[in-house]
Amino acid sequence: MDLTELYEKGEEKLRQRDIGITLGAVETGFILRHDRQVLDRYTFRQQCIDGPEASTGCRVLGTDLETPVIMSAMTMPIPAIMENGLLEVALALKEAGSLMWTGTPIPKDLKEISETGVPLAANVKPFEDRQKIFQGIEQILDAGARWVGIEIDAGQGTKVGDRIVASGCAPLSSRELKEIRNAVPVPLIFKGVLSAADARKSLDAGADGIVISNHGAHTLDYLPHPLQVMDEILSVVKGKMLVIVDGGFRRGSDVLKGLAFGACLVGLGRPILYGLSAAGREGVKGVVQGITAELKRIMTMVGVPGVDQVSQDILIKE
């Protein structure tokens, strides 16, 4: 199945099941509806002659990719969608040379999943009771993650809809988030930044790097795209952090923007969940190498030879 098949298919399946609740936003849905306008205002400045042949691997943080595309951060719908669906995203995304990275709660089997040899992270959420996240982390540590996330805009939980589904978190202080840096001898990622401020407090905090991310429509309505808040972020972290975005990004052209503002990595989340529900590990493999392949296709016609080489230039705004 091309990507086309692959997220009607699946989008229809998840939306016949209990789990499809997980496609919608926080209240009003604002987020889905807008993430697609803003990344609909850019088109490429063409650059066709002499283009040249485009790579899509990458090196981050130590770790070797295939593409920058990889998998954001989840894990609650995955093992509902099939058996050991876990693993079997694992697995495709080890194929398909991308990164897997599980959310909350942290799976049973991440070790498990980190012995498949697929480039892992793994995320903990700011919880209340601030012990359970350093034993997440200790259990993330164990299990033989490369990169451990902390979700720091889940401080009020999570909602879709009206429905709260994620509770019993509060928001970290910086001085917190430095202890946590102190617990961790990996790269350590904070994953929800959508301000200079909290950018700024990061790169204080010691994070390796941030994602920048709206978390899916399932924190606060009415966040902005990632894209409109990446210059004023970019301008605070100058290249002293690792730099992922993830938001609404769908196909290679997406992906292509994302790393024109600025990103080393773009994260997918919903078409993880098409793909797996279209065609089991063919389809999240699929998902991933078809988004690389329009992703180097388009880098040749707009004349960019690398990912680590994309600039604004290549952007017109509408």
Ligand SMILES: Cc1cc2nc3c(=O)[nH]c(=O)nc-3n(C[C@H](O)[C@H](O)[C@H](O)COP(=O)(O)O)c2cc1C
Given for the second form:
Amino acid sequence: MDLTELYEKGEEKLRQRDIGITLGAVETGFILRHDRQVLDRYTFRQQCIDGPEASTGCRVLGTDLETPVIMSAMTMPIPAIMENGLLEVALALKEAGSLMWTGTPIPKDLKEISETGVPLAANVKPFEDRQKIFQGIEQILDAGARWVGIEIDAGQGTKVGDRIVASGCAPLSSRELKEIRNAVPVPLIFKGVLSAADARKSLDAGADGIVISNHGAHTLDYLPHPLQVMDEILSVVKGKMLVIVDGGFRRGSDVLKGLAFGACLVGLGRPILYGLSAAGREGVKGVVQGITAELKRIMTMVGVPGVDQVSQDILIKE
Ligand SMILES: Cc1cc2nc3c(=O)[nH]c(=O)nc-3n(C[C@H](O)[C@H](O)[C@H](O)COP(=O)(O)O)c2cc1C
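Follow the form predicted on its own with the form predicted together with this ligand, if you could.
After this comes the whole thing, all chains and molecules, with the earlier chain placed first.
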């Protein structure tokens, strides 16, 4: 199945099985419409003469990947889509040379997932009961995950439509983030940075990286698409920490725009669910490999030999 088929079939099956709620957006649904509009504002400057064939391989925080296209943090609703779904996703991502990122709840079988050999990161929410944060971190470290993520943007929980789907969270202070930093001996990534101010605080707290993200429209309504705030954020953190972006990225062309704005890695949320729902492990692999093949093809034709050599020069703003 090609990308279009995987997306269409996967989404249709999720909606039929009533798992579609998780694909929705907070309150008015503005973000999902707007994410696409922002990504569509840029076209490519073709520069095909003297260009070698591009490579999509990269090394980030000591981890080698065959693609900058990774899974964004998610646990639910993967086990509801497929029994052993998380393990199937892990194997698919390993075969695609990508990275897996789990979300809430921290999977009970995180160790088994890690033992597949997939490069693994895992998130924890800013639980009101702060002890639960540290217990979560311990569980993640015990499982052997390479990176720990903390959802700094989930201080008011998450919401789909009018329904709060994750409650019991509270915003973290700079002091608390430093305490968390001290408890994490592996790379620590702050998820949900959307301003230069939070980027500065992430740097000051000692984070190794940030995910520039509107949380796939599951936190606040009327948040910007990450591309709109990347320049202000990169002016603070460029060259100082790992920058990851997610939100609405669906094709190789979208991913290249994320890289052009300064991201090292681009995350996929819903596309992973579509791939799994459409065709299991092969479907997830098909999504990541399909997007990576598109990315490589476009990189070659816009004169970008490697993912760390992309700049905004390749883009023309509509
Ligand atoms: C069903 C679903 C569950 C999610 N669960 C989490 C989670 O537990 N933790 C988290 O940090 N982000 C979570 N996210 C947000 C994703 O990590 C990611 O930021 C977002 O989906 C990216 O946008 P995209 O779906 O348009 O690719 C979830 C997203 C979806 C669609």
